[in-house]
Structure formats: C-alpha cells, structure tokens
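One chain is shown next in structure tokens, namely the form predicted on its own.
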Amino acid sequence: MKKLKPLSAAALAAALALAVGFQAQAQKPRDEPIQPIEPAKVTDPAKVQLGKKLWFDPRLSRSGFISCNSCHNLSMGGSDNVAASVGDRWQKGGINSPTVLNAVLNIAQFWDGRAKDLADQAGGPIENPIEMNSTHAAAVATLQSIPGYVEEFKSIYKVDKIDIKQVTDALATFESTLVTPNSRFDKWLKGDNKAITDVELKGYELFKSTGCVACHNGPNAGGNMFMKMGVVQAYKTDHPAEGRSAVTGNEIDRFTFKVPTLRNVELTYPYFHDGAAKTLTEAVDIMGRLQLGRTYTKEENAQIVAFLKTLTGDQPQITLPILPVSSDKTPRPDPFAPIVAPMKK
C-alpha cells in the first residue's frame, strides 16, 4: 500500500480556511420578510422587578384577587387559553386576551389599536369594569397604603406620592422584557440550516408564496399593521367587536383588527379576536380562505402548521416576586362584595 504523504502547512492552511469559509457561508443570515427576534436589553433593573411585582399583584384589582397575570398567563404564552377572560365577579370577557409576549414590538396595543404603548395599555385593564373593575385612584391609594411599594416608587421615581402614570410606566417596562428570541425560526434566518426541518421549510415556502407575510411580517411575524378580517370572504361571526372602527369612527375601519403576532402561535389558542379557531389547523385554513382565496390541501395545511410551531422561542424565566406586606390601612380581598353602585372610571 502506498504511503501517504503529510500535507504541508500551507495545504492544511488553504484546507482550514476552506473549511472556514464554507462554515461562515452555512451561517450567513437569510434575507426573509420575517427577522429574528433579539434579547431584550434591561437598562434599568429596578425598574422591571417593580413592574414584575405590579404584574403579579392582585391587590390593584376591586377584588383583590385578579392580577395582570390572570388574563396573560406568563405560564402559558402569555395568554390565557380561553376565547373570553373571566373577569370581575365571573364576568365574560369582550374579547380574546391577545399575548403579553413580544407586544413591546407591536405597532399598537389592543386588538383595535387604541392603546399607543404598553404604558398606555396598562391603564385600561384596572378600570374596565369586566376586567379589575377598580379605578385609577383606588389602585394607587391601595399601593400607597403598602410602606414597600411606597419606598420602591420614591427610590426610582423620586417622589413621595405613588400616581397612575408611575404605576403604568413601570408595568410597561417589566412588559418590554417579555419577549422570546432563539426559536428555532430565529435559528434557521441567522444561517443554520439544520434548525429547521424540511417539512416545516416547506411549510415556510408555503407561507410567503401565498401570501401570509404579506401581513405577518417582521421580527413579531405581524403586530406591525391593521387589515380587515375578511379580505376574500365575509367572516361570520356574532361577536360584537367593531374592530378599528371604534376608535377611528370611521366606517371603512369596521371589523379592522391590528394582525396578532405568530410567535409562540402554538401557545396563545385559541385563535382570532372572538376566539373561534381553537386550533392552529383550523386556523390557517379559515386564513387561506378568507384572507387568501386559498384553500389548502391536508398536506399543505400540516405543512404550515409545522413552521408556525418553529415560531416559539425562549420563554421568560419568571422568579414569582415576594410582593410587598399590606398594612392595616390596605384593603382586604373580597372578591364577593357586592357592588353598592357602579364604579367609575
């Protein structure tokens, strides 16, 4: 047998830099109507653990018992898997509660829009009377009456007096942190392409030659626009929701809701501003058909299904806060009291 010669340094030099280049061409990232999701960066620590506690915190409810969590489960997606939230007194929620996760990237807050941030979001659910059914001034006088959160708002806010625009800014800066890179998607647009399978590419194809990302773009794969439910066939359903008419007052509007996010889609069933679609296949279909003119084949629709899963990412990873001691002054949970007259907002 004949014996093999050593390769010299500069053949093993060349063969490297090969391998290099290959390896550095396999991890190129993609140019895709859908990015990728980045960390979030946490410029103010104290901030978010005072938001995290607000966020857990029932005692900002009139019962003393619902919490932002109760309805945007960080558990679950960041929703609460039912087409209505149970509210207030067993009361049913208006609407399907949308995610918490990644709505710092959504071009509005609401299904219709009517929030402009988080921080403005997170007024409404503490005076809507289904939701926490309490008002501004009431929660603030609960948190004033806790000696903790009354010296966590004067060490960041630099006041002695707690009021609503503190408590929402707070909650939105703990809300800002929520968001889930490093799906196996986010893996497959940096450049590796074993991150995904060739059923859930095929799925992916599928996605941007029909159509879908012509709404479900963008790092939040949607959240970045308003469209009509209903493009190519009439939605039916009962629900009274009006959409982004109700905000706008403009007829043109009606039944325009602000497209949802798809990431961690397979979490936040079920699916579409009432609630309907309780699956993620019965979803896309009804999509193809109404949005698109589309209807999928059993293959097809699998296909998508597949890629939307490779949509989840990393979950927060929540340590539950110890909240802040009431005192005497603070009011205790009844979540049975009944209600002498309506509470105002």
Contents of the next structure:
There are 2 protein chains.
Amino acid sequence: MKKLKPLSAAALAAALALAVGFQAQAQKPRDEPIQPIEPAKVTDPAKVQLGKKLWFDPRLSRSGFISCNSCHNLSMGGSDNVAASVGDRWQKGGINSPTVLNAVLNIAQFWDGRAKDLADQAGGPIENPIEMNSTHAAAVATLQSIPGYVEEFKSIYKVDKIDIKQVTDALATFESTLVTPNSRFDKWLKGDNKAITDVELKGYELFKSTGCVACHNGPNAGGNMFMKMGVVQAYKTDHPAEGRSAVTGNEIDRFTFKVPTLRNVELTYPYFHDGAAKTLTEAVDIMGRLQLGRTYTKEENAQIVAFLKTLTGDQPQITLPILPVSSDKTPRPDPFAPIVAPMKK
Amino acid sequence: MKKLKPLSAAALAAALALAVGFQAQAQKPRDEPIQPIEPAKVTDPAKVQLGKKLWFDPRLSRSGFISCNSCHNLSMGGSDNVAASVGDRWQKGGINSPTVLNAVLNIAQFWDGRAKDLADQAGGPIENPIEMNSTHAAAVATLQSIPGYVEEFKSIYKVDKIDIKQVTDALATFESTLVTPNSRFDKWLKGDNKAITDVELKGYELFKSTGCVACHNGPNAGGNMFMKMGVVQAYKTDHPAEGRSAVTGNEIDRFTFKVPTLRNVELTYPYFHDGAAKTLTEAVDIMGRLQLGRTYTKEENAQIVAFLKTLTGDQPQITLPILPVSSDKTPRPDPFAPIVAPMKK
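Hand over the structure of the form predicted in complex with a further copy of the same chain; the form predicted on its own is what we had up.
Up next: the whole complex, starting with the chain shown before.
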C-alpha cells in the first residue's frame, strides 16, 4: 500500500471547507414555483381523534352505510378512483371526488370553490341528497344519542349539546392533518439532487417550459386558482357541471374550475372534474392540447408523467378508529327505507 | 406512633405463604363453559399484510366501491350495524352480516355454515350478485394488472400468476388475526374477581342457569353448533332465509342457523339473521321466550344484558393499508355501467 502523506493543518482546513461547501450546495433548497409540503402540526390531538372518528362514521349518512372515507378513501390517495362517486341509494355523484390529501392547502373547497374552507365543505356531503342524504339535524341527533361522542364533544368543546359547527370543525381539524410530505420531488426541492432521475427532471423542465406550471404551482402544485377547462381548445363533454359560474353567477366563469392539486396524482385516477381521463398519459395529452395548444410527443408525455409520479408523498398513517357504540336510543339506520322526500335527480 | 413488634422469621414466612396463597387463589383460572379468547399468533406477517390490503380493496368488487370492510367494518365490531347489508347497485343483502371478529373460532362460516372455513367463505361475497357482484376471474385479472400486488403474491406464494385460492388464503390469514382477547369477562375467567361487577356476575349466573349457555358456549360463546331459531315457540318473520336446510337439503334443518357468537355483541347490533332485534334487551327477551320458554323479568333481562357487555374484548388495532396503485392496464371500474347480465332478485 502506498503511504499517504500527512496533510498540513492548512490543507486539511481547506479540504474541510470545500467539503462543507459542497454539502451546503448539495442541500441548498431550490427556488422553484412548486414548494415542498410540510408535515402537519398537530396542536389539538384529541380533536383530531374525534374528527377521525366522524370521518369514518357512516352514521352521519341516512343509510348508515356511507362515510366521508367512502368517497375520499385514505387507502387510495384520499379519492375513490371512480369517475363518479356512489351516493345514497347508488345515486351517481355530480362530479369526480377530489382528494382530501393536502386539501387544507387549497384556496377553497369543491371543484367550483363554493366552500371557503374545510369546515365549510364538511357540512355539504352530509346534506347532499345524492351523497350522504341526511340532514345536519339528523346527523347531530344521532351523535347526541351516542354516549361516547357526547363525552368527547363535552371534553373538547365544553358543551352538552353537540351542534353541526363542532362536527365540521372536528372533521376539518382531522382533514388538515392529511398532508403528504417527503415526496421524491420535495426531497429534490430541498436540495437532494439524487432524489429524482434525469427523465423525471426532464419532465419537470418540460412542465415548466411548456406552461403547465402557470396553473399548477405553489406547495400543492395546484389548488390555488380557478381556470377555465379548455383555454385554447374547447373541452368536449356531456357532463353537466358548469363550474365556477354556478357560484359567481357570471357567465365568464362558465367551465372554470379550481385547478386540482397534482400532489399524489399517481394515486387519484381517473382525472378531471368528470373523471373522463383514465390515465396520466391521457390527462397530460388532453391538458397539453386544450390548455396549452401543444401536442406533446410520446417521449415528452412520458417524461411529464414520470415527473408527476415523483409528487407522491408519504401517505397519512391512519389507525382505524373504533367508533363509539350506539345506545338503545340511537336511530337504527335502514338503507332500504322507503323514500319519504323525493331525491334530487 | 405505636411501635410495631418485629415479626419473627416464622411468622413472616407464614404471612408470606398466606399472601401467596390468596394471590394464587385469586388468579386461578375458572372452569366455565365459556373459555377466554387467546391473542392471535401471527406466523406469516407478510401474508397478513397482503390479506389486509385485499380486505380493504374495493377493486375486488364490480363497482370498485365495495370492499370486505364495507359490510364487516372493523370500526364497528366487524359488522355493518344495519339489518341488511348494501350490495352492488344498492341491492339488499340476503342476511344480516355476521361479525368477522373471532370468526376463525367458528365451526363453519355463513349463517347456514355452507363454507367450511374462512378461505372457503372469502370467495363467496366477491361473486355474489347481490354483494360485490364480480367474478373470481375478473377480481384476479384486476389484481394481476397491479404491479404492487403481483410482487407481493410472488414474494409470498412464489407464483407469477395470481389465482383465487391465494386471494382467499391471504384474506383468511388476515381474518384469523381478528380476535378480541382481554374482555372483562375473560379477565374474570382467568381469575380476576374484580373484573366484572355483581350485577354482571348475576347476569352470567342467569345466563347459565336458564339455559342460554347450552348453545352459547366455548371460547366464542357461540359459533360452534347449529340450532333451530324458535325451539319452544316459532319465530315469526317474513325473511326468506331458510337456514341450514339450504345446505343439507333436509327439511329437519329448516330454520336452523349457526349459533352466533356473543363476543363483542354490544357492538354488533342489530341482532338475529334478519337483524330484526334492534337492541340487546329485545334480543334477550326474544331468545328467552322462543328458545327457552322463559320470560325474563326486566331486572333479569338487564342483568343478562350487563353480562353480555362484558364480552367486548380488545378490538384489533388496524393501520389502514395504502393500496397498491392501479396500472394503466387495470380495468377502471364503473359503478354505473349498464347492466349486462340480469341481477339476482
């Protein structure tokens, strides 16, 4: 073996400085239009636990069969992986279920942004006649009949009587913990050069240079603006959703939707508000043509798809809650009960 | 303070022997017709994990919406807490969903015992036209299109091609871990005198002395024999289930069902094969009159119900699995697809 010459103190110091310099350079966070997802900060764990129970509790629905998790399944990217969700009595959902993951980062909730935040959103499906098809009054009466819930609401909200605001607050608090940090793309954003491959990086460069990033930016790679579906070329669909104009009443907002997050997009197929695009390849192709007036080559499309798959983060680890047991006074739901009020078509 | 006289060595030894004797007596397991549930022994954790994924995977159903957990919900005592389950296209289930908890201890599976074990059972709902309404071929083809599953089946079963036997084997392996040890009653059985109250003990004494235990015995407090529903007095119902005669072809078995477990019965309302009894009070009253020819007083009924609630054990702690992602080749389920074959009425 060759004997190494001992380094002088000065040479050693220089080498160390260089190494530290490289290290700092390698780990320097990148300044990009997409920012990393940060882990959830849980400040009220008891409320999160209560919200989790409500999230999985089908007794919030008329039938006793459908829970929040039915259509925003935390085993499947917080979505249901079907174009239109199944609602009460197998009614067809009005729009593709958006993922609950990272939804807390969105500018507003629902595709048309009609709810300003998660709590505002959470009350919607409970009363929607084609979703859970219950009423806030019925849902609260059920919870009030369950001693385990009464105790938890009392301990957290200091109340004897549960109301829907506490229910949606607890749900929203749980949902706000459903974020997905540590995707490979986020590691790259934080300075780990090896976290994504050359092909994935090329895909990201294309994503930026061809304009996708104009709408899909921020920590959620989307979710922070409204945009017309079909900017350059009209989107052809027989789906009835009219988009943001239903909220604003402005004709100019017709077919304008909240830009969906691309976080975990590998898990949240099918795509678009009508769930018409079955694969990422198809979605990228349609977006390129309709929004950007550009037809991606097969190779470009594959590169962008490869990049999109780096946006899958750590999925929330959820221990299934054991739901508080109904009392003898709790209404016994009957999914097959005769229809009293007519359902919305 | 009074000064204590030091004990002689002999007195100390005698006192110790007495204390140890009391201790031994207090902890001596009881010899009773119901035996404690033992914790699950997991010998193949990878197979349990695969089975858990399949358990929660709605892609085993035609619609992509119904999983095993839909009707045997592990948040709700392994049952769905409705009289009749919701199946594909909201069809009404043929019989009340029995709990999956401790089902491994049953003599056979289904109310009529037509499946000899859990693996034999697991294939049933997938193909049942009023339940998941898929076929084994379709379910396996879906799994085979999902790289994450292909890899797991290969690693566990050493196969490239998945078949339904491996699917049901993995499901059964997971289900066999779903046992509920450490109920208060089991602690009492193991010698802890303070684990149940005097009222609960009175309830258990009544449960034995009036004959309930004749059918509800063994570790599962049931599940180990078939018995006619309506021994002393006929059970009046318009429910079409005919019971064990559908399996044996013997008229004598008409209206004979597997005796359900009473483990976690507090969580598995409503009761009986038709789910007609909404509360334990009602179930105990009907059972007393129809099976034993006895009308329990209100006090006796309450005592038995109190005892039954001591049978709730530790519920399985389940971390929700993250399901392997579909590939572009995976069939995209459509809950609302036109009906091709006629459904069973």
